[in-house]
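This document opens with one chain alone, in structure tokens, the form predicted on its own.
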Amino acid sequence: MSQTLASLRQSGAESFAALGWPNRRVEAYKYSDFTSLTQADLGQTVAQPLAELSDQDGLRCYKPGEAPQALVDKIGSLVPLDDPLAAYSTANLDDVLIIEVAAKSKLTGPIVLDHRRLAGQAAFARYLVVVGRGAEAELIERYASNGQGASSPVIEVFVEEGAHLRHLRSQTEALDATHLGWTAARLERDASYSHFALNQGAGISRHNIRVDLAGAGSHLDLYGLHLLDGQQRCDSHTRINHNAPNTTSNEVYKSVVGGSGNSIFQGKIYVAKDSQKIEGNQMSRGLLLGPRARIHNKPELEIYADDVICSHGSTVGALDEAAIFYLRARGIPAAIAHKMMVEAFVQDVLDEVGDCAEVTAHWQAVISSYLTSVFADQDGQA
């Protein structure tokens, strides 16, 4: 392990020793108590191989010992070690893969980070992605597992001036697994970053997202979808920092919860002093599929400039019984009617995923499998 990684790992260990697992007294974890993980079996720590990427013109991959120092210096610069989960992951990091997209390159295929953790393992994948000036790229990040254990990945993303990156992330781990992820990004002048997060797996999951719009004219799209059932608990915490003027952001998170599941969304839009002429919009919507399902949404605005347009909103409700009756009256079985309503609810998020056939097919398959499972009893009665 290089001196840089060893030092970073030591800093993470010291921070986590001081912080411990967060509880509800920590504002950022208001609806999630992770102290139970102190006694949980999170699996045996393994040096999980990082993704192997196919060769493409304009794409370069490095290990820290081989990379230019300017790239190495970026490792750990975006993820705050005063967050317990970031500190936990950093304390256990084994290696980092540095991915660089050369300036003005337009990759012909996506960058795919595919992780399939085995039962009983604890994995701590770590990536640094740098998209050079004027470049265009698509990043696909997937996490799956076949049993108990934990994944705690961290990815840091730098989108340089005039560059564009689409980032599609899916988490479909086993229901007895724990998933604790961190995504941090920094956008320079006129850069754009679109992030899509699908969370359907793991019994306990948390995904922290922090994006700094550091350059004037930069733009962020942030979309998320929770699909929960049983006793799953999924927590997404986002922070969008408008640190430069003329920046824009659009955020939409949706949750569908059945059984005794618990979906949590906390999102903050922060506007720094003198960051004038910015626009930030945030919306969170939840759909409850049963009397025991729970959704907690906590949208926030923190604004220190006066020439801004910012909005946030939140809605939570059940399926529209009148619409269900309308469909049933036309001969559509109950299970199919309910599925159609949920599919309509999540469709706008799916539409934003775009024209990546591989990702669209994967998301549609996950949604279909989830709905079949949730409405299995109704299928049997139809």
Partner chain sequence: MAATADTVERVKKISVETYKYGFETEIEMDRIPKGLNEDIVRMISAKKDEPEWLLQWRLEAYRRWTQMEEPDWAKVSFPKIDYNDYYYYAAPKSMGDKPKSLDEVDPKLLDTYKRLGIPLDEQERLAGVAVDAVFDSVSVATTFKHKLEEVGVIFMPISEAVAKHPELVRKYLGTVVPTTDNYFAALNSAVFTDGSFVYVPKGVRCPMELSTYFRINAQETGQFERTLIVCDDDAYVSYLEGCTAPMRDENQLHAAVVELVAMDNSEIKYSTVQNWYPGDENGKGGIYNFVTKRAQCRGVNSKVSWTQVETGSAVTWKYPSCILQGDGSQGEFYSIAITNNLQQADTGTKMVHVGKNTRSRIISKGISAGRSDQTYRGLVKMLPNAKNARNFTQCDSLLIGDRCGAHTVPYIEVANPSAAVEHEATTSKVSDDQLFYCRQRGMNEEKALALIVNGFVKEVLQELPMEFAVEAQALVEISLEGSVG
Second form
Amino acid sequence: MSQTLASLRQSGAESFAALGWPNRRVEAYKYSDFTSLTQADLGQTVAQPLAELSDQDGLRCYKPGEAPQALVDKIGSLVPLDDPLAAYSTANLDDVLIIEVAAKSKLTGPIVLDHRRLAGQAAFARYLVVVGRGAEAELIERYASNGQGASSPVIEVFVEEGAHLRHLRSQTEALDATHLGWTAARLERDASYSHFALNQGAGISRHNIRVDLAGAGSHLDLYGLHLLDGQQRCDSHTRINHNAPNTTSNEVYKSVVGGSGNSIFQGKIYVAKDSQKIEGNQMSRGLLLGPRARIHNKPELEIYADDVICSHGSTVGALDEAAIFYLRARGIPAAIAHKMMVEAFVQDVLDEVGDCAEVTAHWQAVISSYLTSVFADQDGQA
Amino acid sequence: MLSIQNLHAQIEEDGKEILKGLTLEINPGEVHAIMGPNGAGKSTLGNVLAGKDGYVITEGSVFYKGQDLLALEVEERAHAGLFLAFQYPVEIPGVQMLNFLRTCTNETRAARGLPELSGMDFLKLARAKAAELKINPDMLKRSVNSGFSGGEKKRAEVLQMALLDPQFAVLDETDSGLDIDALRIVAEGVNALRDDKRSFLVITHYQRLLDYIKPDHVHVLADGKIVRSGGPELAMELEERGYVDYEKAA
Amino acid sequence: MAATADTVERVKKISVETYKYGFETEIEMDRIPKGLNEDIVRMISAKKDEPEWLLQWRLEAYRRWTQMEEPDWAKVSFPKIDYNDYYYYAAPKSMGDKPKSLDEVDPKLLDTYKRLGIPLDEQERLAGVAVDAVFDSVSVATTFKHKLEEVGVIFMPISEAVAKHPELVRKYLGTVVPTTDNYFAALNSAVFTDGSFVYVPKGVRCPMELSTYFRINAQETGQFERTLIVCDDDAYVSYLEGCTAPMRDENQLHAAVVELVAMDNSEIKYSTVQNWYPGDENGKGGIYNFVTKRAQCRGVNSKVSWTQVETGSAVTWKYPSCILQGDGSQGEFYSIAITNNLQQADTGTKMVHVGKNTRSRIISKGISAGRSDQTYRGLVKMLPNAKNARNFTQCDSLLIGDRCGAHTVPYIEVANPSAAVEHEATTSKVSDDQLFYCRQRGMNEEKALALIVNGFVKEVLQELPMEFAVEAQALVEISLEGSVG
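After the form predicted on its own, can we look at the form predicted in complex with its partner chain?
Okay, now the whole complex, with that chain kicking things off.
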């Protein structure tokens, strides 16, 4: 292990030793206690091979030992070690893959980071992605597993001046798995970044997202879905920092909760002093499908500049009975009507996922299998 | 009344020049129409005359009744009798129209050394003006322009004009978004205010408003300058031929 | 942009001369020694001739308080408070003789209230409003007491109610806000001095507005009032409190507890115009306002609405709440909060839906100017049995000048699928287009801003009793004076 990684690992370990697993007294973890995680939940630490990438024009991958120092220095610079889950992952990191998209290049195919963790394992994938000036790329990040244990991946993303990155992340781990993910991104002048987070798996999951709009004129789109059933608890915690003027952000999170599921969304839009001409909009909407399902939303605005237009909206409710009645009166069976309504609820997020057939098909398949199982469970209860 | 000499104005934020040497003379009692293609600088002219922030005057002068108009604050221009009927009247939720109009009227009266109108006197006056203009007096109870239809907004502008009794009124695309009946009502309101002292500058893209408000002079504004001036017949010509010639020139 | 720079310049120059309640009444005071310990608690209780149960209740609260920690989660910061550096009881000496009627009350006190616009004597009284006037730690006078007694409404200082209606006070005191609810509630339970007690019996619609006027006068003194309002079945009451204090360089502590109990089909309307001294333009002085206000809608179809206009205080920590227990009960929270200069306010509400078909509505309008910081913090909680419960929240913030902060922190917790929660929040500055439009019609910038801001808060002002709406509107304008040109 290189000196850089060893010392980063050391900082992570020290920080985690000081912080420990977060409990509900920590405001950022108000609705998610992690103190009861067992060794089985976390898995045995096994060195997980990082995703392997095939070369394409404009794309270069490095190990920290071979990478230019400027890239190596970026490792760990975006993920705050005062977050206990970031510290935990960092304390256990084994290797880092550095992915660089050359300036002005437009990748022909997506960068795919695929992870299949085996039951009992603990995985600590770690990536640094740098999209060079004016470059365009699409990044697919997928986490799946076949049983207990935890994935605690950390990805740091730099979108340089005028560059554009679409980042599609899906988490479909086994229902007894634990997922503790971190995504941190920094956008330079006129850069744009779209992040899509599909959260369907894991018994306990937490996804931290932190995006710094550091360059004037940069733009962020952030979309997320929670599709929960059974005893699942899924917590997304997003923080958007408007640290430069003329920056814009748009965030939409949708939760569908069946069974005794618990969906948690905490999202903050932060506007720094002197970051003028900001537009930041956020919407979080939740749909409760069963009597024991729960939703906790905490949207938040923290604003220190005046020339801003910021808003958030949050709604929680059940499926519209009047609409279901209308569909049934037109001859659509209740079960199909329910599915149609949920599909309609998540459709606007799906619409934004875009035209990459592989991704769209994956998302659609996840949504479709979720709907089949969640309504089968509901029928079973009734 | 109004004398604009070689006026150059640019947008403060990006330095883009919109008015590029505009010259125009308007005498008391005259109605001038300014026509021109989109993006010629028509609305900028109205905004600059009223003193809106966000523009920089780089050259030229505007004298209004002998005083340097550009040296005055927005409200001082209003007190001096300049009225701008907005292309897009601004909505102010929660502020009752009547209260708004009374505040405007009394501030203007105070600046002119006239006594304040009491709530009762003003209400009578506002109702009378509304009736003259065939405006439903219920409008006075609603929030300023909030939830007004396009026609209601423009009628409310004419009502304000009638109450504030300006010497010089700029009508910025007052016809946009109006059907023919609403247009006629608005035009009648304007015509009722015409006399040998009051002047109007009617900014429009289409000739049809000028069927109802007959101008004395018509000017074509293209690329920030008056490129042609004439009588009402010029408007008819534009209606037939469009702005093609002027867009090419620009 | 020029306008913004101008605004900031003028905010800097804002003067506290606008705080017209900043005078001090020169009057001989009876005080107990500075500091806080069990003996002080006993002394307060003895001053009030309290029964043993209440003393024990206070002592229990005090002991729990010593084990608690000051909350630090609110977005406010202030130097550490030395709780031993305050007087916990201060009353005009003349009140020691327990004046039997207004004629026996020290004219200086009556004059003070007159200057504050609250005449207490028979001839000049506000028609249709009964007033309880609290001066530091005691109630000076309560008007219209007898007229209210005729219909069975009890309205008196809480210390008097402890003596005259012990069964009622004991039945309800501390049942909505337990002594150990939070740090400041525990402190208040230990040392509370005066405040109002209201009981509206079954089926009675209180014939007039009830109002308490709180005045802090003495130096280095904290005010810890306690208000308890009980509205029995099918009863109705509208209550309003007002508060002011002299201008002083040191910070003064105000930690109140207000408990409301609404029984079947009853309604309580509680309005506050809070205008404690906010401190000067450099943030020197001002009241620390740490208040726990909670209503329990115990009865079916009961209703409580909180309306607040918060313009004063250096630091505000306040979340008037409703526990919606009775099926079909309703809670409302209408708030205008204005912070200027270096004021800090962390305020909002909690709506806890326990019963079926419960409804809540939150309208919050925050205005930050100068270098102030303001946070809306709210909780909407739907418990598992809150079938068909509904909440609507609208939370708007307006920023005036680029050195202030506006924050919105709502917590939404839903555990019943038939419940529906809708929350909307916006933050923006006063629109340049609105200002330009008003100025083009002849208003100067200050007039235009006052008009637009009044429009912004209109929805909440409308909720105030008519007698106070005009005063509150004027207060909104005064609070922003100097923040624009």
